[in-house]
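Only one chain comes next, encoded as structure tokens, the form predicted on its own.
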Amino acid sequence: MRERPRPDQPRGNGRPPHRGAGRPPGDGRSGPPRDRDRSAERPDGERGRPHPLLPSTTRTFWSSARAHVTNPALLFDRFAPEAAVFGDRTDATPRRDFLREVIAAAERLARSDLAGHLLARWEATVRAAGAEPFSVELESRLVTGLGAHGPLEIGFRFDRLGFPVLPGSGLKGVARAYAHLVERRDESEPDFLAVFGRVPRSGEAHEVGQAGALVFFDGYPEPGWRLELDVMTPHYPDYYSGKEPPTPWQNPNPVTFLAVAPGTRYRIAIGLRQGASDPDGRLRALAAEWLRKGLAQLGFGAKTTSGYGVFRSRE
């Protein structure tokens, strides 16, 4: 029997085998190209395509669906057109234009039945844990996860099912702030230690640390909430991206944003650790009074120092 030559074993007359040898040039496959999108390829010179990077049935079912969707979160982080990652131009305003199309998303999950039911289900989850909601009003413009990742440069926090919540790590750590920074208060003290629990120090056991008696929801928006859009202009864009100090010739870049409106309603709950023990609710009393006092006077989210993130208490 005739033994196969090895794929690096020298020919008859002396040459090496040439892989690929015998196909047709190009891509070295067989059968016609592949049918790609040129459309990026502008000859206007205009960056990107006009719609989301998606398989060409998937694109078509979803230019037919897309009028209809009520999940903002799905469409903000998932279906950006590739012109809208490039950002707007003077001519043209894809980032601006698309952001309008998550905010039409918005208004239609908030006047849904699922924003209804979906709070009703919240106040059950929190009231069986012990908690006594109430409602804070924002002053001004509410912004969160500016720094998430995602398809554009400035992100926003939402939920699975499209909802701007407060995270409850956050809440817990502006209650937190507003009890340490401006009543002065610490871990030396027992209603601040069982309100928030401590970590081990360096050098202490890990025995040593224990959890907050406490649990803070996310705080979810009543009904009718809204999105607005928002611009900041950094006018130092070499200088903040590490190219050059910041000179006065650099040009500024207005960067479009997505912000809660003024006038939007949260519901806030603060609710009891299974197995800790507040009788007489006391410490959610105390706990709940230093955040309405936080949200007030330190703000929540993102560029607080600029007025952003500001509430007033309802109840």
The other form holds:
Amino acid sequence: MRERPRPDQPRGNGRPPHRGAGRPPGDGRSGPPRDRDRSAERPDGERGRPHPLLPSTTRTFWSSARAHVTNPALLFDRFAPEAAVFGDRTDATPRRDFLREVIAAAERLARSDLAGHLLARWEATVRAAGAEPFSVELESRLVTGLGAHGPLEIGFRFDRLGFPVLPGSGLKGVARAYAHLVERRDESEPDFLAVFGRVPRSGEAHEVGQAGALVFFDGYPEPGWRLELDVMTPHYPDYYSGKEPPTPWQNPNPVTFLAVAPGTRYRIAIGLRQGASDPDGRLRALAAEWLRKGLAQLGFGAKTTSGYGVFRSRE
Amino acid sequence: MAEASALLFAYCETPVHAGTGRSVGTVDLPIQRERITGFPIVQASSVKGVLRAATQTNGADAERHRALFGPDRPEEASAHAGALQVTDLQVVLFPVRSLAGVFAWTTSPAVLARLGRLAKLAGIEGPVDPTRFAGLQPGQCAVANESTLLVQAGQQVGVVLEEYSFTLAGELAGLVSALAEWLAAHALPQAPEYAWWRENLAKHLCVLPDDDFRDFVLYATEIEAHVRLKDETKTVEPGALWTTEALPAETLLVGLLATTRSRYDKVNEDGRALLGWLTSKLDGRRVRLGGDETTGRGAVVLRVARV
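Shown: the form predicted on its own; wanted: the form predicted in complex with the partner chain:
Once more the chain from above appears, this time first in line as the rest of the complex follows.
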């Protein structure tokens, strides 16, 4: 029998969440609501129950097809079970089980024909843009898109077909940050300006803006990529939200999330913008160098200060 | 009056952001859409600009290029008009995530009717009679017999796209196969790396009722959140969080190219010859369309289909 929630103790189960679903934890604004661990009291069947807002026929199809799904992105965004979304937040089990299903779907996708053909087409696309693709290998886990809106409180960056791509805008940002922070270059240098372009700052004339000469394509994972389950456990949620001192009676709050496994290799490509000129490939080589070093020294994605997202360069 | 015309297909290899630059909606930088239907488009002026830039040449061809696109320099703009007419690109196939088979290329009777109309203008026999899909009821879809999109639950067979399920209109399966065959032959790129796409189009093709298709093209486009970080602090700059909308990769677009006789006095060629030259320059070509090019957006492959 289910216990009725006491009025003084907000309980998530079966109700809308009490905070912004897409907000990443640790942003200092609020901690997860506290609750006693009730996982033992909940009947098992309830755990896998699909999201209550799913249309009923979809639920029927879902329950029979869930073992064969090959699109991890669709699973992750649309099919989180009720207990993982609204359930008791101190009980990580439903969310963990659900993320394992997502990981299994990603494995099926990584093994599919489509994965190989997509990568082959990606090579053709970037070579047509004058890029010489190269590979980088993840040394630690990688997490991107943590703040993306979704049914779970922690997001993940999938592309439409479910591949964990490295967005081109992020790669461009890492190369730029490396050139600026480590090599101390800025827009007064012609090479830096040519590679990254610039946006006029407020007060500047519109004419000073220019587009970068290079194209940073999305990085694609090579066959053999994997996702993994990771966990962070804030021990003093109320302390982090500024409500209480770090008292020993606060419930540790395990938060499971997805990460790209170390050892996963990515194909990276830097091409030429239409109409831009780089006849000897010097700019592209320079940008590739900045990007390689940036990926190795600054890292890519979220939580780089905790050692996530570090790459080693490989020929 | 156009002397010659051809279908121009553009297959999106990366997300395409042909933007409007502003919005009052929930997305900061939305894509161009047709006002009446809400279907995504790429405006003809952007398309023509890309075609002009992609075919720019020297020598004798430079004169032909000018005859097609009009004078390069604005001060000569009143000398003569270009011989080329370009229409907006409109959606033919829109990819939607599927519970089975990773994704579906969706289309609808209205979309196919327009494709047929354009094909007729280009003198090509259209794919299928779109009125035969008119019987599709809301909540129904048509797929080929060998489709990989099918999911089964007991006696029920259906297709689940995003979180919506569709039942099958079984008698239309043959028509979907014919449509896939036509698209593979006329619309998809012919390069070797597209062999898988041409062979598997039928297995992923799904014809939806117009209303359902409209909902997907309105609400299932690619929405990306962007931030700009301050290099020194690695925190977000004030106000530098924005969302952009893009047509997802694997979208297929179509438009019409039409040419008249050259109006440029140094080139005396008819529309057929000019279109033939343009086709040889564009068919199979990879160009980039729309915004955010430097972060890898807008890579498309062109295909020109003509008789």
